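Only one chain comes next, encoded as structure tokens, the form predicted alone.
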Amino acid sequence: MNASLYLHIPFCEHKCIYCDFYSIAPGDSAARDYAALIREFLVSLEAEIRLRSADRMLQCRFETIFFGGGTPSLLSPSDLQRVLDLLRSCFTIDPDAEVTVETNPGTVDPEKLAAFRAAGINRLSIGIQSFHEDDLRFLTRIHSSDQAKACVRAARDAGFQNISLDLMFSLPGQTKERWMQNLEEAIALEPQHISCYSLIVEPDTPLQRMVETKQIATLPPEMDAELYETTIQMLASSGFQQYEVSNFARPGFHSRHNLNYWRRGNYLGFGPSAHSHWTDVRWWNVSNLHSYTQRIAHGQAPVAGEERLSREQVVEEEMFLGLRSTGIDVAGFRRRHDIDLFERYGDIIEDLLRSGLAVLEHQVLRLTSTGYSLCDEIALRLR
């Protein structure tokens, strides 16, 4: 049995106006002395890894690591390192296992790319979200177009051979010619993996208060369909292939990370704010770096919340997940939950075959681009 290792670091240089992850930055309230904050995260954050090392039932071999955020690219290289090497000597970690740093282009430089990969980091997630100057001012991104183009050539020419983009579509305004510029200038930079993300208003953020202020008006539904739509078709025609609802992968770079998450593989999440899940038990950590820092300070495990998933969750999250991804195994869906598909959803599962949202290939139940748009409505359908 694999697993995946993540680490939550809440630490931005600035908080974009859409974000809704736990962080924290230079000017808020909480920061203080932010090298200081920082030092004392990571004393914590390697006193949780040996916590939680020491139960058994945690052990087995786990294939990716992945630093998520906040901006982990900020730590610096000795840093990374340092964790790596406590997570190796803590958890045994696959040779050949996927290490990825969530990277803004803002925070670092070639010498630190460098580093990174000196350090046993093999992919990066750059996040880039436009190419438009205008539309990372909106953002409030803290880089340039120019800088996240030399951010990409710097990280190959630091021997990443692994890199995936993340972009941001249906921003206030924005039109069909302005998204596909963006892409091509994604495609052109010649990345491994693609993520295009529709912009969302989370609750409680500052996009949430333009929004109902009418400061900006959101794109209507069916333009951010439209740009979908767009996205599929360029990024299929570019060699792409699309494995998830928003991931596109060239051949044989999938996110092993991501894909362990979308098929319920088992997970272990270390830091504020972080997830967990084994075997159809979730955890979560507090939200709070203070609260998070005096538990561990104290020998507690910085747990939040837990659940057990019943059997109905557990059947409907894999349907879920499946769909949105790769794929049901109709077969093995049905030996691990004695559920026949098409006995239970028959005539939904033709007609989908039927409009062509879905396709049957080799007893796998999977969306087509065409249903990937529609992927909640379906699986509501399938409820």
Second form
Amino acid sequence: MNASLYLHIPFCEHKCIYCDFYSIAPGDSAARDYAALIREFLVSLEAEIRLRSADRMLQCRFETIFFGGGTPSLLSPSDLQRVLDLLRSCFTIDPDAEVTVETNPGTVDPEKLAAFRAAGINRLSIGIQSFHEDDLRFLTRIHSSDQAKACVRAARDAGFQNISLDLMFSLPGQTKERWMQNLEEAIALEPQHISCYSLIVEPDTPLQRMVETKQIATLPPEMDAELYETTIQMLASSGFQQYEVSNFARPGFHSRHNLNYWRRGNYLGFGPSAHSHWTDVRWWNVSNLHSYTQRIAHGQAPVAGEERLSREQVVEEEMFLGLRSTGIDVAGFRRRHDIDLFERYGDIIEDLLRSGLAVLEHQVLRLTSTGYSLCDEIALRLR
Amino acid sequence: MNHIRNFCIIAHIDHGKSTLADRLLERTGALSPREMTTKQVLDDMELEQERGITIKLHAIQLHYKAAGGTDYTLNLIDTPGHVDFTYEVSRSLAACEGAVLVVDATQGVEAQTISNVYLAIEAGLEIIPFINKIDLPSAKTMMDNVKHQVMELLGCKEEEIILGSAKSGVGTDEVLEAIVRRVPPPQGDPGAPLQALIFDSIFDEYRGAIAYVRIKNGRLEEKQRIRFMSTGMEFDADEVGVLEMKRKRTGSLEAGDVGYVIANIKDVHETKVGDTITLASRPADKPLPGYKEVKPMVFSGLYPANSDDFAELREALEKLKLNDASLVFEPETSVALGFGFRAGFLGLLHMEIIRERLEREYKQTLINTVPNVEYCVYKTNGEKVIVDNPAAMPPQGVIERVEEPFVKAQIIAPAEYIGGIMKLCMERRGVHKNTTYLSTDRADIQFELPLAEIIFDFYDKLKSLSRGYASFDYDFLEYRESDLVKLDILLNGEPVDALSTIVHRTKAHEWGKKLCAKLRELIPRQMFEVAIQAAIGSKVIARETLSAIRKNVLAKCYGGDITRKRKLLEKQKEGKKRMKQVGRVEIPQEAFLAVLSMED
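The form predicted alone done, now the form predicted together with the partner chain:
The next block holds the full complex; its first chain is the one shown before.
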């Protein structure tokens, strides 16, 4: 069984208006001496890794490592190197492990990228979001379009052969033409992987306040649908396979780390707000750097909550995660849960197959590209 | 017995009945001012407080030292004020000798003032008129007029009218004195065989059915064997007492008293409101006159949203029925909705209240279908069928004629609104009978109207066209022949029986068009296109198309936080539970009541 390690690096040079992941920017009141804060965090992170690795129950071969955030590319190559070395000494890491760092183009240069590569990082997920300067300004990204393009080229020059780009659609006022330009620019950079997320207005973000005060209007649902359908078509015609609602890859370049989430594999998360899953138990760390470091300083696990999944919840997760990604293995499902999906949802599945929303191949029920557009609707019907 | 007074308070809705009751409670020390909340104390049902109306009647005993120094026991029986609940009013009246009539000084005599007064006169009660809200600024100009209206209605003298303000307590003492002096003490023979009238009953989880009684003759003590005269069932009286703020055990009750009996009665049907309780050892010859059997006017389907909850719904309905004798129901099945009940209600408000109580107090998730009246269908073979469910309407070919209930409606409104009211009534197929003037600027308009035309939004329309000044009351008149047709709704060609309605032929097209449009609004878009059609027989008369959803997926990066995503889905699934799958189409609960929210 595949297992993964996740490290949450809760620092950003600037918090983007839409983001609801936990991170601290230098201007935040909590941040005293930013560099000192980062150093303090790294000490705690390393302590948490040691603490967890003592648990023999959690020993197995780990095949992926993912630095997420926040902005992990804000860290120096040597910091990342030290964390990776520690992970290797505490856990069994596959020599061919996929090691990803989320990268903000505004935080790296060719030297830093080369140093990342030398540290054993072999995959970059570069947050580009848009190639339009006004979009980038609206989203309060800290980089320009040129910087983003330069970053991708520099990454390749540094030896990265597995590069993913993040793009964002359904921005206020976005036209189909502008979005298609973004996709074209992205494809032209020849990445191995592209993630396209729709702009979601999350609670307690500046974006939400802007929507509430009517400074901006979200895109009408019809337009959002149109942009999503366009994405799927354009990326498919450029040789990218869709393997999840928002993820597209050249053959062989699926994100092994993310697939592990969706296939309900085991993973350990470190750092504030990081989530973990181990054999049907899910737990998550406190979403606050101060309480995180405090807990660790007292030798405690920084866990904020835990849930042991019931049988029904496991079934539920397998279904919706399967639908969102690479499909539900009907035979395996029957074996594991003693549930025959056709018996239970025969009418609905038949409907999905007949209307071309899903296909059944080798006993795997998988959504088609039109099916992905209705993924949540379909998941709701399997109840 | 000479020191007992049994009375109730009657009024048009919002004229201040419950506020006066609160003042009487406070004045007699049943309740300290500190215990009084801002809301009315007697309206203890959550729904009553929220809606500001009394649904169930309540009884309470007060102790009052009269001006002459004599102590009196006053039994106050509260009454509901809405037109739907006239039936409960008549129940209260049967347990009393007097009634305080509350009339709002700024509104005057209204439709329910009149109907309640008639009921009280019929029951032979002494009526004490109380003009309320005299401290409001607009009362000054209205006062003489209102006094005049009251005198006209009751045939009383001006001196008999008490003026006051229930809100500030002005006039409370006069009301109490009038009750003592003007309401006759109860008659009855404590030595005669027991005759106790059940005027209400409630169900207590631990004690079973509790009967609220007025002892007309005889004496009732704990441990006695009691008999319900309509069923012949016998029980041992475990506990007997009077109703103060809480039940107060006294061990016995005798002629003239109002109180309660607990007798370990498990089955909710045993304590029938209107029945007479007597003693097994020395039974009375005959029961007291019961109540006019209550006739439900409005019928609708009640279905569990989840078919597995049918038995639970039955249990909840049975429990509710104990508290509400006017609720009737019987099982029925619908192709679209499965197993459920056809329930009969006194009116639309009553239906809403029952539905809300089932949902709140009994945690039921319900589908409530479009309400309708009861039709008499005469078939060509001479057979007569009673139809209380449009789906059960016989095919057009075998129908000779259909009769529908008509009511005698009374509308009281300022004269300036007569034109609008006439127009509304005519649109609703009304027949104008008479218009009289209560005063130079207040008219009493009488119409005969099909009940079906007033159960939906008639009252709201009436209120809005008269800026709230018109009041309305109605009473069943007779069944009359009308040209009625069954209008079916089809979703993707499949008829949905629970959405069928019976309408007048001249209105069918317009009705069908509006209903389709409303359903298009209420049914969420599905994964495929849905055709919504209205048809009479096989003829489609209206159509709307609901286009398919194009996208419903949160294309978001959520990392390893599967929990959040799953919880979101669970929450959405919970919301979907209120949807009913009919064929391939998911229909939300509200859609089955689409007719109620149709615009003109």
